[in-house]
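One chain follows as structure tokens, the form predicted on its own.
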Amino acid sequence: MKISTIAFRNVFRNGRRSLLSIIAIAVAAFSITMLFSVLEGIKVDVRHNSWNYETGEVRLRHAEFDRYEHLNPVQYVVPDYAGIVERLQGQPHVWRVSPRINVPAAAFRDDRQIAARGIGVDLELERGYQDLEDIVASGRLPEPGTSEAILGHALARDLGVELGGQATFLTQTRLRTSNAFTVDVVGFADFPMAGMNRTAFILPLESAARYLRMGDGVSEIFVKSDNGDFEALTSDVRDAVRESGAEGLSVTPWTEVSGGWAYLQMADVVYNIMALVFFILGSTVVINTTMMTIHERTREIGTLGAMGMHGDELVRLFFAEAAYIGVAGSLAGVLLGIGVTIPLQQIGIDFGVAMEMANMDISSVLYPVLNLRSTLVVFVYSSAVAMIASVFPARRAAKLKPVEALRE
């Protein structure tokens, strides 16, 4: 009889212990499948939020603005932005361009000061850069050239402003003077990041330029590629800046300035360690089960030895049993993980108030993403761990002498 046939039969002969091992491996595989799906979802989310709201895929700014960003130095601008945008649009790796004006602002309600941040955007270019309609919770987007704005819903609540009402903000101009301006609130926004809902409002670029006395300058220009090759994109943006003759501008890929990206690099290491711990815990159950099985089957091992099965053949027998159990547990865990992840990709995981105070590019609602490569890795890895866990007890079984085993 073939070793594989005997091993398959033995799995069912020791049903309870085999089931315990399969469940332990399945739990580990399920947990890691879910963990990697959530991590992949966070990666997609951080990239989306960073590119759309914080850094762009590549960001173009005045170098001194980067240096003094904590002071909101609105006097440092990207000059003649229209000419630079035109040159950027002619570069081979540039797909979308978004010139922006950051409006540091404060509003007052009774004796309370409320910090806010306006984002002046070219509404025509911005509709190509991102799906602006997607953030409108109620009302509509502002019209170009008007004093209209759309406020984060939490900011509107703090200001006590209703749809169709007005909000007044105090800001600092490029000339380092103060200026107050009033906007007509035509919509409420539901930004992905809870922090933005408390502070951000969107207004037309030309209106922001007027309020801040920006002239032909903007605070920054975000650029996206159509293939995610930010290194080639960075080179193209630098070429466009050089052609424009503008000086003192910095071109920075998002990986160098996004806090979310730095978090993901650390999270990758932490989650891989967690995955290893889960599988080690699962493998201890396999080791224990295999050793108990060997103890209970001592006479059987002696009989097999007397029939001519020795050394490596016994090792292969128990290794084959562990392989069956490992594959069954891994497959069950991965399939369960896939079954849970697929609906969560549409429903999302709402972290609610837990994310309100997080100063990161992570949304309040996360959507896990099933990654085929990482899912296959989990299946192969968990199966391999179960097989490797059987080697030690299998070698122990191989050392039993048939005569001594039959006496047990």
Second form
Amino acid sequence: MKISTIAFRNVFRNGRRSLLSIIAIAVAAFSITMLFSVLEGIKVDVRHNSWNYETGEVRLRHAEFDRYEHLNPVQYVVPDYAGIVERLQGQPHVWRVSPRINVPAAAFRDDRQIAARGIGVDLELERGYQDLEDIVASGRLPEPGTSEAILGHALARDLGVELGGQATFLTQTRLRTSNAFTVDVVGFADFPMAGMNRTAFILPLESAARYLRMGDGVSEIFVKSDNGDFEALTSDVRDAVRESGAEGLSVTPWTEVSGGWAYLQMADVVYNIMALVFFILGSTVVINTTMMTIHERTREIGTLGAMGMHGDELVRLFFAEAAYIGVAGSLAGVLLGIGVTIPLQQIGIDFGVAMEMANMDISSVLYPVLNLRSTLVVFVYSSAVAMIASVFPARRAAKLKPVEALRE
Amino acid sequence: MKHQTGRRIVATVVAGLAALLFVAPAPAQELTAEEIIERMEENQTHSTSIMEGRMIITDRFGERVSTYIAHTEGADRFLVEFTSRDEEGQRILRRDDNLYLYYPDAREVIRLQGSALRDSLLGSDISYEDMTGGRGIIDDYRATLIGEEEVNGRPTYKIRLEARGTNVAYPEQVYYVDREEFVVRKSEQFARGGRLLKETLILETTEQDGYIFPTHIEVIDVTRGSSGTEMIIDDVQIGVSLPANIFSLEELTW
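Rather than the form predicted on its own that you just supplied, could I have the structure of the form predicted in complex with its partner chain?
Below, the chain from earlier opens the complete complex, with every other chain and molecule after it.
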């Protein structure tokens, strides 16, 4: 009889114990599958939020703005933005362009000062840059050239503003003086990042330019490529800036400035360590099961040895048993992970309350993303760990002398 | 009523920058700290004035100038209208203890209260809170005469002011009051614990209609790390008749 056949039959000799091992491996594989899916979802989410609201895929700014960003240096602008946008749109890797004006703002209610941040956008270009309609929770987007604005719903609540009402903000101009302006609230926004809902509002670029005395300048220009090749895109943006003759501007890919990107780099390492710990915990059950099996079957091992089975064949036998258990557990865990992840890809996991106060690039509703490559890796890893875990006790069994084993 | 009287030098000056000061008839002898402060406050209180001036703000990004016309009445009412191109039409109204901001681009008047008063006026070294002072230093502070010092070649009384409560911007201040003219020549504002926050220097004064009037003042907010804000009065008319309701909210938005 083949060793693999004997091993397969042995799996069912103590069904409960085998099932326990399979469950342990399955739980580990399921957890890691879910963890990797959530991590992949966070990656996609951070990139989406960063590209749309924080850095663009590549960001064009005045170099001094970066240096003094903490001081809201509104005076450092990208000059003649319309000319630069036109040049950018002629570059091969540039897919979408979004000129923006950041509006540092404060509103006052009774004796409270409410900090806010306006984002002046070219509404036509922005509709191509991102799905702007997606953020509209109620009402509508502002019309270009008007004093209309759409407010983050939590900001509107703080200000006590109803749809159709107005809100007045104090701000700082490009001339480094103060100004205040009133917007008509035509909509409430539900930004993906909960923190933005407390502070952000979107208004037309032309209005922001007027309130902040920006002239032909904007605070920054976000650029997206059509294929995610940010290095080629960065090169294209630099070419466009050079051709425009503008000086003192900085062109930065999102990987250099996004806080979310840095977080992901760290998270990648941390989650891989967590995955390893899960596997090790799962494998201890396999080790335990194999050791108990060997202990219970010592006489049998002696009989097999007396009948001429060699040590390496005994190792292969126990290894094959562990392999069956490992593969079954891994397969069950991974399939369960896939089964749970698929609906969650649509439904999402709502961290709304937890993320309300967090100032992160991560959305309050997170959509896990199933990555086939990492799922396959989880399956192979968890099977392999279960098999490797069986080697040590199997080798110990192989060293037993048949005569001594038969005396047990 | 909220008293913020510890900041009256800047308050008076910015508020029309109108600290009109009587020329004291003779140097005082053996005055107590309270008496010196009272005489200084008497000198600062005047009926009405219109003045034109400029504010030169220097920070790490450079220098800029804002011009204004200020109308004042007594110690508690003023209306400042900015005339420089960058801030044209912006107004600040102080009525009693309330401060209102009007901006042509805004359809609402902003009433500053609470922590908002600590914000900087046009990015200068002067906070809105500095503009809310009036009479009544002795009500808010315990005054102690701690010595005499020369400031810009003028003999002064050095008076320490310690806040009686917490409803003032600065827990401790030191005033250097001119011994002969009862003008504040210099003042220092401190945080609790003694850290210097702000320093105000009267660099020039002028005499008009029997008043000694500060015409060049420098304020340095030490915490901002800036180079300071200078306020220069170019023209002043004292005891003029002001339009009716000039200090009303209705007039503010006109």
